[in-house]
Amino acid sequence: MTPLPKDEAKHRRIIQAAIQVFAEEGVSNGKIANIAKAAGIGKGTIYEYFRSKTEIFLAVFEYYFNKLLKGYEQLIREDLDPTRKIEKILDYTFDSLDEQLSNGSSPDWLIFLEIFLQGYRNEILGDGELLFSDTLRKMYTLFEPLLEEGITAGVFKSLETEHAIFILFAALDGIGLHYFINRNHYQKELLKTTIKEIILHGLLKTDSRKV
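Okay, now the structure: that chain only, the form predicted alone.
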């Protein structure tokens, strides 16, 4: 467990400094001494808050995903019908990715991708404390009641919710990556509208389906 921080402001400053250093040097090459320098504190002070670079990486990982999950939780609690909630969740997910990826002068988009790569690497190799699948499971579990609500209300198709949520977020991850690579070729708001149309209504016209 990460030691409880003595100073929340300093704790946040270390995380922000780690984001900068990891973005510039990579997670593997980023040194605690450089994180301390970027945070404007002594190297020894880092160890008052984190026992290792791995703990710092975990804190950066939690910083991004807790922020994302908090936004999802707020949207799910809103007094809206299931369809409108899904629309707002799709907008929120895309806007969050766009915020991270679109500012080329910020280190955020670099570390955002690095976090995903390092998380997958740890998961596959069984190395480190980060279990990426556990974090994704928490996110999927958060959305299951929403899909079940829509199915019960007769708004959504009767699908197996766990697999439906997996497909939804796998699609959004892919959209985010492709948008990052080719974002100058697309109109953001039109792309968001098209995403919602395809995910909520599919590609086929209702009367074109064969039973």
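Starting from the form predicted alone above, please write out the structure of the form predicted in complex with the DNA.
Below you will find a single chain and nothing else.
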């Protein structure tokens, strides 16, 4: 299946170039010629590393998924109590998005969303119908032990973990999306506080909050 990438660095450069082009022009409008130009190579060379545009798309998907997963995995491994850990996850998600937005170039968030859209519509894979939702659920699963720990400790409400994690993750994703869309109209720190006030405290069994 894999076409033997001869030069690993160039392989990565093509993926990075594809990300840039997809983000600027969209996945279906993103042109191979532009990816080649952005990568500083000829169009034909792309086809030495990838069989098709679809294969480039899948590589980008994989890149993003691993990046996201790694970030969350690291957070979860830290030695903190569940409440503090959830708090950090909320902050982390928000901050990393904000960082992407502020460094000028086209943000990952947009392309990540489109990747899922494309993937889900099955435009790309005839058979891979389950790839995308399965992948997503793999990410949810990562958080389940954390929630269970909090419930066992009596800090979190005794919610059904699978569904609660789903809500948490989905809500966070939506907030990220809308923040991206409206980033000029809201104050970052106030949003972060409000997120915790609503979502984290919605999770807690008892609240000892300011007002």
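This is a predicted model, so every value here is computed, not measured. So that the term is clear: the rigid core is the largest set of C-alpha atoms that superpose within 1.5 Å between two forms. Positions refer to the first chain, counted from 1.
- Of the candidates 88, 48, 65, 81, only 65 lies at a hinge (point where C-alphas switch from fitting one rigid part better to fitting the other better) between these two forms.
- Here the chain moves as two rigid blocks between these two forms; the smaller block's rotation against the larger, from C-alpha superpositions, is 16°.
- Superposed on the rigid core, the forms differ at residue 31: its CA is offset by 4.3 Å between these two forms.
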